[in-house]
Every structure is written in structure tokens, then in C-alpha cells.
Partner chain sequence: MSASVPGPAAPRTATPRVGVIGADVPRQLVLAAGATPVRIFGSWSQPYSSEAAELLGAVDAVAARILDEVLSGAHDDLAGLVVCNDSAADLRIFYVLRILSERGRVPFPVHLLDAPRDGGAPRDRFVGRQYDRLVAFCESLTGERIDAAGLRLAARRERELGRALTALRARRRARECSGAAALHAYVAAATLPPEHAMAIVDDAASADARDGEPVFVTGSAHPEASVYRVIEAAGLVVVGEDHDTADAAWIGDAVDTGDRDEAVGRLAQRHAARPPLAARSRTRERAAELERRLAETDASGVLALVRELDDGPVWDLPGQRAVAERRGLPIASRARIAPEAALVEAEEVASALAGELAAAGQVTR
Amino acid sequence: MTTDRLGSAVAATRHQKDWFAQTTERARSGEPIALVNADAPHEILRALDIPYVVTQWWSSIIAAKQAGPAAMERLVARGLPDFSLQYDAMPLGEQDLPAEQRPWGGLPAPDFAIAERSGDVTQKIFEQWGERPGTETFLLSRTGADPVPARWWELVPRDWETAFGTDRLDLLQAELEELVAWLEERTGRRFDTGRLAEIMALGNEQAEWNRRTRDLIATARPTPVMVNDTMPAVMVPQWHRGTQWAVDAARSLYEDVAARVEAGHAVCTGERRRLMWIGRGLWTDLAMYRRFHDEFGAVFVWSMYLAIAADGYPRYGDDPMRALAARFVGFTDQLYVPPWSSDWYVKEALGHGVDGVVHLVADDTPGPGFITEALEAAGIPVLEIRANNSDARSVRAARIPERIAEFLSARVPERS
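Requested chain, on its own and in the form predicted alone:
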């Protein structure tokens, strides 16, 4: 069994820490920065050269540095709940931590807080940011899909009008144009459509490398890499989408994986069970993903991060603003809303040859039972665990490692 980390994962993590230090320095010297959620159109900020920090990424750092419980206590002290959407809310509490408890020196107060209205709670969290001195909030609409196309992953790169519907795209495109004007007014900067086209093209190139990597891992036997390595190697470059560095990082990940496949590396030499992890990464305990190798021969071969990077982001077209709207208008559908999500998870499970699924269900996951039902109907046993991935208190209460061990013993047979 190899325990060496992927060079691309190490390099991505190091780059992100250096980038964060540079970004905080820019903010403290007077440049505007933005806080955005993962479903917001980051490409607009990049085109305007406005540095941005992604809420969920920053929450993962807070959780990994074991500062999550203290951040949530600060929310309670302000009269806010600490039991709902912790993944979105944690950075709000981090702002009020003592300097010595703030990871990497802390997030400077953002000038802009930008999010999609993924639900009532997300909207309220970002409205709270707008009540802090010096921060303004901009919220984008969340729309629903009807009807849902079959095999959406084949449609969305180019035929997005069919996949999402013209009305949905018209609304989001108009709101993106409104966001551009809002940012131009506040920064004095001017938006360049040609620059956005370059950013979109680089994002597509990055997605193409991610698709190659996803497909390579799907067919590799034994599994050459762990999901807790591919998670940072994929997601750090996602937050730099539209840059040459991100493209190079995605290519480096592919080359790392290809080299391991060629060399016959195995993360679990006695691989007898292949597992899929549905849900957000368990940032408070990434070592958990390795715990089932020796006793059960069970290895996690899939997470949503690489898979959605392959299927969810590429958008090709002559109008970069329309393509950007198409990239984000159905993002939540693809990951969480059945049958968009359930059809895709079944496709990915079958393609990766998984024997069982661990489904981490967050409190903002719509219709998780439909996802589980679809996988079970395909003959794949599923363990549902309800917990918040970034809240160590919730993770402990859910007894995640113990329940996975029980699931493997009772429901996931060994391969011959």
C-alpha cells in the first residue's frame, strides 16, 4: 500500500496558502475582496481582478484547523443558530474569533458578499454579512428545472438551452449583467467581455483535464489514489478557475494519476470493496477515508469533487456571459436535486464499479432519499449518514467510522 501523497495535491495546498497570504495583504492595503459561495459566478470577479474567497473552502480550513466549534460559539454569542448550514455560517463566526485562534491569520472583512439563494438559510447568512461594517451583499436567484432532461451531462456543455430552458438562462444572465454593473459602480473598474471569454476558455480546458482524470480513475484497478488526495488537488484549482495555473494544476493531477496507473500503484493492496462517497468532504477527519483498508479491503474510489469538475463545468459557446449563466444556473440541480442528481450518481457509481455508497446527508440536501432509492434500485447498497461535514460536534455524534464499519460487515460483500 502506498501512503505517499500526490505531488499535485501537495502543490495545490501550498499554492492556496500562499495565495491566501497574498490576498489578505492586498485586502489590508485597501484593495476590495469578495466572499462568495461555491455556486456564485466567480469568473465575473476574476474578469474584474477582484480577489475572492469561497465560503465553503474557508469553512474547510476553519474545520481542518479545529477552529470550527469556537467559530460556532461566536455565532451563538451573537444570537444566531449554530446548528444549521454550518458549512456556510462558520466563516461568519470566524470573523469574531481572537486573532490567535483565526486560521492563517483570519479572513479580512470582505467588501462584497455574493451568493446564490440556494435556500432561505443561505440567503439569511449572506444578509448577515451585509449588516457588517464595510460589507455589501448581492444575491442571485435560485430557479428550478422542469422538465428534467435525460443524461444532462451530455447536453450541458453545448446544448444548455435544451438542458436548462431559455427562461432560466435569461433570468440569470440578466442578474449577472446587473452584478457586473453593481461591481463596476463600486470599484471604478470596467468589465471586459473579451477577458471573460479567455477565462471561460481556460475553465473549459481545466474541465477537460479533470474529465480525463475522472475517466482514468474509473477504469483503474486497483485504485491508484485516495479521494482525500484528489479532493484538494481538484478543488483548489476550481477556486482559481480561468487561470493558466489552474489548467496546469489539473494537467498535473492527470499526469500524477496516469503515472501511478502505469506503475501499478495501489492505495489498498488487498482491495476487495470499492466505495463511493456522496456529499461534501469530511474536512474535520480526512484520515477517515483510509481507515477501512486493512480490515475490510475497502477503498473510497469516488467523490463528487472530481466528478462534477468533469461533468458540471464545461460550457462552449460564442457568448461568454450566456455560457457563464449556463455554467451556474443548474449547478445545485446537478448535485442535489433528483432526478438530475440521482441519475448522475447512478451513472457514476456504475462507471466506477462501486460496491457500496456512503451518503453524507446535510440539512440543506433536497430529496436525499430519492438518490439513495435510485442507487439501491441499481443494486448498490447505500448507507445514509446525517451530519454536517465541517462541524466536528455533528461528525462525532454521527459515529461515522463505526457506522461505515457496520455497513461494510452487514451489506457490502467482498469481491472475489
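Rigid core here is just the name for the largest C-alpha set that superposes within 1.5 Å across the two forms. Residue numbers count along the first chain shown, from 1. Just so it is clear, the structure is predicted and the values come from calculations on it, not from any experiment. First, how it differs from the form predicted in complex with its partner chain.
- Taking 2 Å as the criterion, residue 17 does not count as shifted between the two forms: its C-alpha moves by less than this amount when the rigid core is aligned.
- After superposing the rigid core, the C-alpha of residue 59 moves by less than 2 Å between the two forms.
- A displacement of less than 2 angstroms separates the C-alpha positions of residue 129 between the two forms, with the rigid core held in common.
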Given for the second form:
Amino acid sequence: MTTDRLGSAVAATRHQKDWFAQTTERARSGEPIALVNADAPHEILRALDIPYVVTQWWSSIIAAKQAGPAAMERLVARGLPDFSLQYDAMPLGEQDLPAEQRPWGGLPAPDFAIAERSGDVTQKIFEQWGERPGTETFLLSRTGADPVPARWWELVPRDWETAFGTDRLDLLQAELEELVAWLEERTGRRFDTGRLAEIMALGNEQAEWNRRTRDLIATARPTPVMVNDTMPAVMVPQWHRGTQWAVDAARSLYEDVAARVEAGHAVCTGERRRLMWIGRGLWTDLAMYRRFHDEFGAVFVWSMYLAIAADGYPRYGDDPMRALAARFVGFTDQLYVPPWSSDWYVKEALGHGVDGVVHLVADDTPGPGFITEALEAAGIPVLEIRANNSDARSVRAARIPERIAEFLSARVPERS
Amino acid sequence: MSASVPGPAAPRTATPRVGVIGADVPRQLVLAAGATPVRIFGSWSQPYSSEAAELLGAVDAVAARILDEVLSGAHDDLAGLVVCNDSAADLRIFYVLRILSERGRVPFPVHLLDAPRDGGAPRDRFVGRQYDRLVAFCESLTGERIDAAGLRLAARRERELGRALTALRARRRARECSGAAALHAYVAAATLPPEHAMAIVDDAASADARDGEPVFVTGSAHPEASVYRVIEAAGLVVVGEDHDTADAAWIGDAVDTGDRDEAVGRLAQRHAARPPLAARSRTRERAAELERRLAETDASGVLALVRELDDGPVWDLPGQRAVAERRGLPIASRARIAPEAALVEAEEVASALAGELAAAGQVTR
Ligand code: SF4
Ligand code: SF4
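Output block for the form predicted in complex with its partner chain, input the form predicted alone:
Every chain and every other molecule in the complex is listed next, the one we just looked at coming first.
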């Protein structure tokens, strides 16, 4: 058994803090910065050399520094809700916190707030950013997932016209062009398509390393790394997508994992059951991922963070703007819209040879039951848990560890 | 009833009915393809199955009721169903029904109508292509092709209904028709052939509409009139609203052309100019619309009722409150209204607003 964290995970976490300090420094010295949603096309900002902070990542820092409730209270003071899409809204409240309560010194007011209009509320939150002095908002359309051809992961890297449909791509591409013009006008900078092509190529390289890492973990016996350790090692470089640093970070994750496989390293030497974790990370109880080693020899081998980084991002083509539109037009559909989501989870479960699945059902996605049903139909037992992943009370009420133990005893036989 | 409307050339039994979930369908195109659009509304407080709740996840209860109605077979007579991407909840209904329709769980095909609301060339072009697909879908259900005569006839029928609705709005402002009666008429307009609906719209009137204080309703849409009845029993009269099952419904609008492509293009532009709805518009647009409608309806107060998990309207409240305050009008609001508590909470909020208006009236009189 090992409790050593992956070197690449530690390095990524450390880098992020340094990077934030540098970025806020640049902003305070008058350079424009942007606040963007996780599934907005960051590559445009990178091509224009506009540093950006990702809402969901910044929320995770605010929450980790225990500033979440105070930030939400600031929203309420302005008549805004504290119960609606908290993870997108928290940075808005953070802006109004007194200096000493702001994590890492706080986020300087961004010049640009950019998001896609997913759901009913994201656009409203980003509109609120634009009502603040010094910040302007740009919103992109978010079209519905139609069509949904089979085996999307084979189509999206090149045959994205089939995967997403030309109409949706035309719309997003035209909107990306509008965004470029909007940013050029405000920064006086010139957008360079050649630069975007380089950024896309680096993003693809990063995805290729993630794919190698994913494939290696899928076939390695026993499992060499903890799922919760690969999360930061994958996600932090994702916010730096399109840089050499991010490619190197993805590569060093691969090398760390390969070295462990080479050395016969096991997170649990008595591995007898391989498990898949579907849903967002259980941030309130990371130790839980290790809890079933001793009694059951049960190891979580899969989470969506690495797998989507492997399958969700690569887009190869001569027209970088079209490729970028294809990267984001249906990004969340890949994970959350059945049958795309359910087909993909089955493929990943089979590819990783899992014996059981714990499915933390997100209440913000449609048809979670279709995922469970598809896995069970493929002969893989599933435990469905309904709880809010970021709320400790909800997690306790759902008795997650107890139910996983019951599930392992009752439905997931040991491998010989 | 439909005697004044020339029938189609080919003999037929009944006009196919095309179900609609959401508020974005350009009705003229459906009518021109030889079908009747029939909106499915759900309700404030009817119970719904755990199956519908599990299929949709955490959404506005009205969406669960709509899905439940469809799954229960209540709409099995439909020839097809169009679901609009006009809210996150409706989009989820589409995703779920697309799968269930392929499995034969619902006996008709299900089609997505995806119409972003912001206007501008890229979006208008996308919406136009969506309308082309909608036309193809409706034609596949009716076996008819949209032609010049069909488009013009549909425009006439839709416009007639629009004129009846305009007259209804005037009667509401003149306090000759209650909000509950108006909502009932709007439901008829959204579900029946225009000629039949028109008779109901024309008849909508109520003597007691004079008795209450005129208020404007914003917040969640009202799928039926139960909450309006409670509001009006508290001494208020709903003289207008900005939600999509009544004044902000897209009914009665049409374009005059026999050219299909032109009709599609012009309807896409009309779509962009529609009143902004909570789930797909900016707060700024919503506040400006409220300002305009308050001036038009001459309401003395604003009532905002928002259902649990229908979060779009909640974000609009501060901007709407500022508008009401600027006009010197009281605004009463309640967010996160639980399904089972709708009538009770509506009564509380409406009574409070009625009390405030009565007190203000005594001061000024
Ligand atoms: S069973 Fe696994 S986790 Fe427990 S001590 Fe052995 S190797 Fe470590
Ligand atoms: S009169 Fe009203 S309730 Fe009766 S059928 Fe017509 S619309 Fe329905």
C-alpha cells in the first residue's frame, strides 16, 4: 500500500498557486484578464495572450479556503440567490469580500467575463459580472445535443461534422469569430490564426498523453495510482491547455504512472475488485476512495477526469477555428447527455475491466438511470447514490461508505 | 366552427395534432404543414410519478408533470412532439423522450426545436435552419407539403387569433376580464385549432375583474389558472404578465409571404424580437420589458412567484425590483415555491401585496 502522492499531482497543485500570483500581479499592473467558464473556448484568450481564470477552479479554491459561505452572503446582500448554481456564482460574491477574507489575495476585477449560455442561470451570473465596473460580458450560445450518432469518441477527433452536425458547428464558429472581433476591439491586439493552430496542436498533444495514461491505467494490474491523485494532475494542466507547460505536465503524469507500473507499484496489493466512480469527485471525503482496500481489496480505478481528458478534447484539422468550435460545441454532451454518456461509460468500464460501478447520480443531468441501465445490461453491477457531491450533510445522509460496503459484499464478487 | 376556413383539397379524417413542449414554436409553419400545434402545459400542483422525477433529475416540477402526462399516454393521439430548447428543464425532457421514443415507449416521433434568442446573423441563420427541420418534421407527420397557399392561409388563421388575443389584452386593461379567465383563453389558444380557440378567447370576460387592484405577474410561467385564482381571490386582478403561457406566448404572429424560405427567414427574425423569457434572456432585457409592460398595463403592483428549481427568474428579481421601485410600485415576491405549497404561498404573497396596496390607497385617497 502507498500513501505517496504522485509527483506530477504535487507539482501541478504548486504551479497553480504560483501561476495565480503571477496572473493577479499582471492584472494589478493593468493588463487585461478574463474570467471564463470551464467549457468556454479558452484557446481564443490564449491566442490573444489574455490570462484567464476558470470559474469552477476559482470556486474550488474559495470553497477550500472556507470563504464560500461569506461569498454567498455577499450575493444575498445584493438581492441575488445563494442557492442557485453556487459553483458558478461563488466568484461573484468573492469580489465583494473584505480584503482579509479573500483567498490568495482575491481575484482582481476581470476585464472580460466569458461563458456559454448553458442551463438557465450561467448567463445570468455572467451578466452580473458585466454590471460591475471594469468588466464586460460575452455570451456564447449553447445548442442542444442533436444529432447523437453512436460511438462519439471515434468521431469527434476528425469527423466532428457527423458527431455534432454542421448547423451547430457553423453557429459556434461564427460566434467564436464574433468573440475574436470583440476582444480585438477592446485590447487593440490582433488575433493570429497561426498562433491558434499552434495552441490547438499543443492541446491535442496534451490529450494524447492523457490518452496514453488512461490506456495504461486501464490495462495495468494491479492499479498503480489513486483516482483522487490523478484528478489534480489532469485538471490543473487542463486550465493551461495549449501551453508547453501543460503538455509537459500531462507527459510527466504519464511518466509517473509508467514508472509505477514498471516498478510493480500497487495502491492496494490485495486488489480483488476493480471499481469505477461515475460522477463528480466526492470532495468532502477523499479518503473514502481508499476505504475499501483492506476489507474488500476494492480499488477505484476510474474517474471521469482523466478519461474525458483522453477522449473529449482531441480535434485534428486544418482549420483551427472549426476545430476549436468542434472541441466545445458539445463538450458537456459527451459526459452528460444520454445515450452519449451511457455508451461512453460502458466502453470505459469494459476497457478498464471493472467489476462494479459506483454511480453518484448528479441531479443536474437528465436520464441518469439510462447510464445505470446500460452498465447493468453489459453485465456490470451498479450502485446508484443520490447526493450532492459538495455538500457534506447530503453525503452523510446518503451513507455512502456503508452502502458501498454493502454493495461490494452483495453484488461484486472477488476475482480469483 | 371551422366553416369559414376552406378545407384542404384532399379528403381527410382529422387534422393531425402536433404536441409542443415549450414556447418557441412558430405556429404558422406547423399550421401551414397541415397540423394543429397543441401545447402541453403540466400544472402547478398535480402529483407526478417517481419515474418522471428520476428521469429528469432535479427540475421544475412542472417539467416532471409534463413528462408524466406524456408517459401516461394522455397524449398518445399526437402525430408527433416538438420539444423546445427554451429552458434547461425542457431540454432534459427532450433528451429523455428521444430515448423513450426510440424504444417505442411513446408512440410518436420526438423532435428538438433549438432556437437561441439573441438575434444577429449567426443565430438567425441557425434558427432558420432549425425551422427548415421543423417544417420537414411536420410534413413527414401530415404527408402534406408547405406551399404558398398553405402559408398564406396559416398566416390568416394565426393573425385572426392574434387579433382576438389583442382584444383580450385590451379587455384585461379595461378590467373586463380577470387574469384567470385570460389564462384559460391563452391555454385554449395554444391547444386548439385557431377558429375554435378564437371563440373561447372572444368569450373570455368576467364581471368581477373590476373589484380588485390591478397587478402585473412575473416569475415562473403559469401552466394553468389555479394560482391566478388564488391571487385574484385575495383582492387583486392580474392585468398582464411576462411569462410564456399568457401575454408572452408566441401566438398570433405570422408573416405574409407565399415563399417558404422567406417565411422561415422572417419568422427567425420575429423570434429574435419576441419578449424576453426568463430562462433564455438577460436580466437587463427582462427589466426593460417589465418597465414597458408596467407602463402599458397601468398595474399598481408587481407579483413575482418563482417555483423551486426554476432558477432563471430568481436572478431577474433585483433588476425587476429596481424597475418597480423606480415607478413607485410595490413588488411582492416569493422564490423556491415548493410544488405542494404553491397555493398557500401564492395566497400569502398576494394578500400581503393586496394589504400594501389598500394601505397606500387609503393614504392617497
Ligand atoms: S490491503 Fe491494500 S490498502 Fe490494505 S494494506 Fe494491503 S495493500 Fe495496503
Ligand atoms: S372551453 Fe376551455 S376547458 Fe373547455 S375545452 Fe375549451 S379550452 Fe378546454
